[in-house]
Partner chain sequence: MLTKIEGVVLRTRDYGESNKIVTIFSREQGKFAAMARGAKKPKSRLGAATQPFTLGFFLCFSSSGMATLSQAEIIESNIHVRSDLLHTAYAAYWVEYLDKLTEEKVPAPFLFDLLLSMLNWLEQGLDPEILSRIFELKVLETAGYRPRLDGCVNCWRTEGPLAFSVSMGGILCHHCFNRDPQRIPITPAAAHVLKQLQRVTPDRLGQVNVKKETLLILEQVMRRFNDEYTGLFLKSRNFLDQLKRDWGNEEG
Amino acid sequence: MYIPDPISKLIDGFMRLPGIGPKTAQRLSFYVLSMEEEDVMELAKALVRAKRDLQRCEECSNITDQKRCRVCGDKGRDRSVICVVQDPRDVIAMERTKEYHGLYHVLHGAISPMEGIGPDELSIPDLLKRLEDETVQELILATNPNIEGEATAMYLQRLIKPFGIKVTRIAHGLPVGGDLEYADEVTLTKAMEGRREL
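Atomic model of the given sequence only [the form predicted alone]:
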C-alpha cells in the first residue's frame, strides 16, 4: 500500500516513542492530519520548546527550565533528607502524595548490565558531592522494586555507608485495595519483610 512520504515519516516518528506500535502510530498520524493547522503548530512548538528549554537541575538532576528546579529552590523543604529516584517522573509521583517534604536526587536510570548501564552512566557522582554537606542526615532509596532498582539501591547503600548517613529503602508490598490471592510470591515476601508493629 502506498503511503505518502510525509505521513510515512510521521508514523515513523511516533513509533520512536515508547509503547507506540505501528497501528497506534498510524492512528496518531492520521489524527494529526485531521487537526487544525494552528493546533498542529502549537504541538510542534511545544515539542521543540521542551527539548530546547529543559535542562537538568544543577543540584538534584531533575528536569527544569531554570538552573535550579522548583523543589531545590524552595527554602521550606527539609534539607536533611534526600529521596533518590530513578526518573523525573518519580519526583512527580512522590510530589502528588503531598507527604514528602525533603529534597530529591534523580539518577536518570538504574544499573542494568544487560543494557550496558553501569554506575558511571547515572548521576551518582553528583549525589556523592551533595552528601559532603553535613546537613544531609537521611537518604531514602526510592528506586523501582525490580532487579535493576534493587541492584542500584544495594550499590548506593554500600557506597554511602562510609558517609555515616542513615540509608532507608521505601517499603514494598501489597497495594492498597489489593487482594492477597492475586499477589505474586515476591510481592508477598516483601510485604512480610516490611511488616511493622501496630
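In place of the form predicted alone, the structure of the form predicted together with the partner chain is requested.
Single chain only below; no partners, no other molecules.
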C-alpha cells in the first residue's frame, strides 16, 4: 500500500509512544492532517520545548524549565522536611493534596531487585548532599507501596540512619471510600499496624 513518506514518518513517530500500535498511530496521523496548520505548529513546538527546555532542578531533581523548580524556589516552604518520591508525577499528586508544605526529592525510579535496578541508577547522591545541610530534620519516604517502593524505602532508611535525621514512611491502609469487607489481608494488617489514637 502506498503511503506518502511524510505520513509514514509521522506514523513511525507515533508508534514510538507507549501503548500506541500501528492502527492508532495511523488514525492519529490522519487526524493531524485534518488539523489547522496553526494547531499543528503549536503541538510540534510544545513537543520540542518540552524536550529542550526542561531540565532537572539542581536541588530536588524534579523536572523544571528553570535552574530551581517552583517548589524549591518558594521561600514559604518548610525546608526542614523533605518528601522523597519516585517520579515527577508523584510531586504533582502530592501537591494536589494542598496539605504538604515541605520540599521534595525526586529519585527518578525505584530500586528493583527483579529488574536489576540498583541504587546507582537513582538520584540518591544528590539527596545525601542535601542532608548535609543541618536545616533538614525529617525525611518522608513516599515511594510506592509495592516491592520496588518498599525496597527503595528500606535501602534509604539504612543509608540515612548515620545522619541522625528522623526518617518516616507514608502510611499504608484503606482507601477513603473503600469497604473494609473487601480489603485484602495485607492492607488490613498494615492499616491495623498504622492505627492512631483519636
